[in-house]
Every structure is written in C-alpha cells, then in structure tokens.
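As a starting point, one isolated chain is supplied in structure tokens, in the form predicted together with the named molecule.
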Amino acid sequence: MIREIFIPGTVVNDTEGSPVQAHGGGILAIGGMYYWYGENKDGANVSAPSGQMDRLDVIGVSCYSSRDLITWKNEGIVLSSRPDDPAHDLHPSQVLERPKVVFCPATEKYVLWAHVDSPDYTKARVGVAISDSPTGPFEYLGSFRPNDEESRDMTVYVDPADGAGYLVYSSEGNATTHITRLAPDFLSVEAKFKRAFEREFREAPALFTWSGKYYMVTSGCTGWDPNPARWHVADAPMGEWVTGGDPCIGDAKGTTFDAQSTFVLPLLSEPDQFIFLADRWHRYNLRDSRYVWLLLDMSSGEPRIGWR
C-alpha cells in the first residue's frame, strides 16, 4: 500500500489538511497503532550568528497517530518548549532534535529521548521525558551527558530479541558513535559504552535487526546538507560494528536521495522489508523540510534502498 500512496519528498498532510511537522523523528508501533514523533518546526527560520547552524526557535515534539501509516491524526505537541524560563533546556532559543519514544514494559511508561543542545551545539546532551500515554503530555525530567561524554545526533532502540534498550549517539566531537544500554526503567544509561565507527564522523543513526544481526544506517556530518548514507552491521547492539557501503541504489548524486536518515521501521508482514525514514531538510526554510520514506530491502542480504 505504501508504495502506491506515499510520495517521497511531497508534503504529507494530517487528517485536518495541515502539513505534518515531525522532523528528525521516529515511530512507535504499539497496540495496533503507529505514533510518529518528531520536531515541530512550524515557525520561521531565525537568523543565526555567523558560523552557527540555520535554526528556528524550539516549539516542541509533535505526535501523530495512524493505523495505516498513511492517515495521520495530529495528537498535538506532546513535549513543549518553555518560553518562560531562559535557563531551561527547552527554552525556544535552544536546540531540541531527533526525539524518539519507546515503551518501557517494566514501568508501563512511555519514555521520550531527544538531543538537547545550545544553539552553538556545545552543550551536547540528551534529554529524557516520561508519560503514561503515547500521546503525552510528557514530563521533562532533565538532560545529561551519557557517561560524561558528548551526545548529539542520537536514537534509542529496543532490541526485540530481549527487550533491552540502547542509546546510540554521536560523540567525541561527532567523530565516534557511542552505544550504551538503557537502565531497566529506560530513564538513564548504564556505565559501560561501546565506541563504534571510530573517527568515521557518522550521525543520524537508525537501527534495525534482520536475520539475527543488527544493522544501522547513518549519515555523514554535513549540517543540513545531504551526503551519502552508509550501512553498518554487528552481531549485537554493543558488539563490533562493521561499516558496509552506501545502501542507496541509483542515487546518482550520492546524497541519500537528498535526505538524511532518521529511523527504520520493520514491516512485520514482510520480514525482508523495512521503511527507511529520512528528512529532506530545507535549511533556509526548515519548516518546509520534507519526508523521504523508501523501502529498505534486505532480500539480497545487505540493505538496499531504491527510489520509488
């Protein structure tokens, strides 16, 4: 169905006809529903001092719900910015990116993790929020540097094999990716971490598992501009990650079809097929950034993403 209806790079409207604002996002599939969380960028770009990234004020994390991945109901902003507190991580002047939500069976809570940063990206922390409901509101618990290490682009991943949670984040000046296990309540991280892709400068991690192995798609580090994706494989989330090539097929420009990875969603009815979710950033008008969703096919034994 998605092959016929989702047109990558076009505006995706919600059930009220408004463009979906869920950038750098991810999907939680639970109870027959899909919840799409992402950055709400429904504001105008603000001028950034020279040398800083193009940006807009933080609005919050949006949530949309769907039964079919096509019809998206706007559930509103589930984690809002804090305009009244200039010292708060979520003050509009700050950075809130790449939110991901996981369900913790041990506590029956929904836990939201996101990259929180200062506008010059030197704070490099991860923020955590919690809710009783997938549609929020999420209570912000605070931010930290996992194991005192920088954390910028990130994702959280729950291993379907054993239910363990992991935080995967660009660290060490974005040169090296770290992977650390979440505590059983998914609210903090354990002390041990794995260094992967040492000095390969990867960001935008998106994980999935296939045929007993763990895969990751990442981007390079070129700000809002697209670059070639790469895939990686390991025997375990904190195992030895090996970098493969570019998963994109027929991507003549080598720009991940002008997009950047954010999430990989398994298609449960098709064990070899996944949906690769990526952002086509419009850096001078971030609000109008688009979604590029494509099939990621594992039937050759390696990740392959073609335009369709």
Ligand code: DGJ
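Condition change, the form predicted together with the named molecule to the form predicted on its own:
Next comes a single chain, given without company.
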C-alpha cells in the first residue's frame, strides 16, 4: 500500500488535516501500531549564531500513530521544550534533533534518545527521556557525552537477534562514527565503543538488518544541503564496517533525491524490502521541510533505492 499512496516530497497531513511535524525522526512498530516520532518544527525560522536564518526555536518531539503507515493521528508533543529554564537542554534557544524511541523489555519502558546541542553545536550531547506509554509524556532525564565523546547526528537501534540496544553517533568533529552498546535499561551506554568510517565524515545514520548482516545508510556532512548517500555493511553492529556505494538508483544529481536519511523500516510482509525514510530540508523555511519515503530493495544483495 505504501508504494501506491505515499507521494515523496509532498505535504503529509494528519487526520485533522494539519501537516505532520516529525522531522529527523523514526518509527517504532509495536502492538500492531506504528508510532512516528520527530522534531516539531511548526515555527518560524530564527537567526543562527552565524546570522543566517537557518534554525528555529525548540518546540519538542511530536508523535503520530497509524496502523497502515498512511493515515496518521496526531498524538501531540510527547517531549516539550522548557521555555521557563534558560539553562535547560530543552530551552527553545537550544538544539533538539533526530529523536528516536525504542521499547526496553527489561524495564517495559519507552526510551527516547535525541541529539541535544547548543546553537553553535559545541555542546554535542545525547539527551534521554523515558515514558510508560509510547504516546508519552516522556520524562527528560538529562544529557551526556557517551564515553566522554562528542555526539551529534545519532540514532538508536535494537538488534532483533538478541534484543541488545546500540547508539550510533557522529563524533570527533563529525569525522568518525562511533557505535556503542546500550546498558540493559537502555538509559546509558557501556564503556566500550567502536570507531567506524574514520575520517569519512558521515552523519544521519539509519540501520537495519537483512540476511544475517547489518546495514547502515548515511549521508555526508554538508549541512542542510543534500549529498550522495552511502551504504555500509558489517557482520555485527560493533564489527568491521565496509563502505559500499550510493544506494540511490537514477539519482542523476547525486543528492539522495534531494533528501537526507533518517530511518529504515522493515516491511514485515516482504522480507527483501524496507522503507527508506528521509527528510527534504527547506533550510530557510524549516516548518515546510518534506518527507521522502521510498522502497529500499535488498533482492540484489545490496541496498537499492529507486524513485517512485
């Protein structure tokens, strides 16, 4: 159904007729329901430290629910900004990006991870929040640098093979990607981490598994401007990652179809196919940024994303 109805790059409205605000996000599938989390950018652009109008004040993390990936109900803002506390990570003047939610079987809690930062991107931390329900509200627990290392663009991933959680994040000035295992309660990280794609300057990681191997799609570091995606493969999340080519087929401009990766969702009814979720950023009007969802096909043994 998704290939028939979802038109990439167009406005996606919720059941109330309002544009979906879930940018840089991901999807949690649980109990026959899909929950789409992302940055709420329903505000006007404001000036960045550079003087450019390419950011907006933090509003919070939105959640939408669906049973078919087409009709989305607005569940509201599940993690809100803190306008009354200028020192808080979630104060409107700060940065909140790439929220992802996972379910922790050990605690039966829903755990939200996100990139939290200062407007000049020197804070470089992850923030963690927790809830008893997928629709929140989430209680913010604080932020930290995993293993005292910078963390900017990030994602969290739960390995379907053993239920272990992993944090993947751009570090070392975005030059190298770090991968570390989450603690059993999914609220912190273990001390060991893997350095991957050294000096390759990759960001926007999106993980999935297929045929016993682990795959990742990333983008280059060009700010809001799109660039060619790359795919990577390993035998284990903290194993040796090998970089492949651009997964996008027929993308003549080399811009990931004018978008940037954020998540890969398995299509349970079709084992070789996944949904590739990406954001088409409108830099100077971020509230109008669009979503590009396309089928990612593994039938050739390598990730292939074509425009439909």
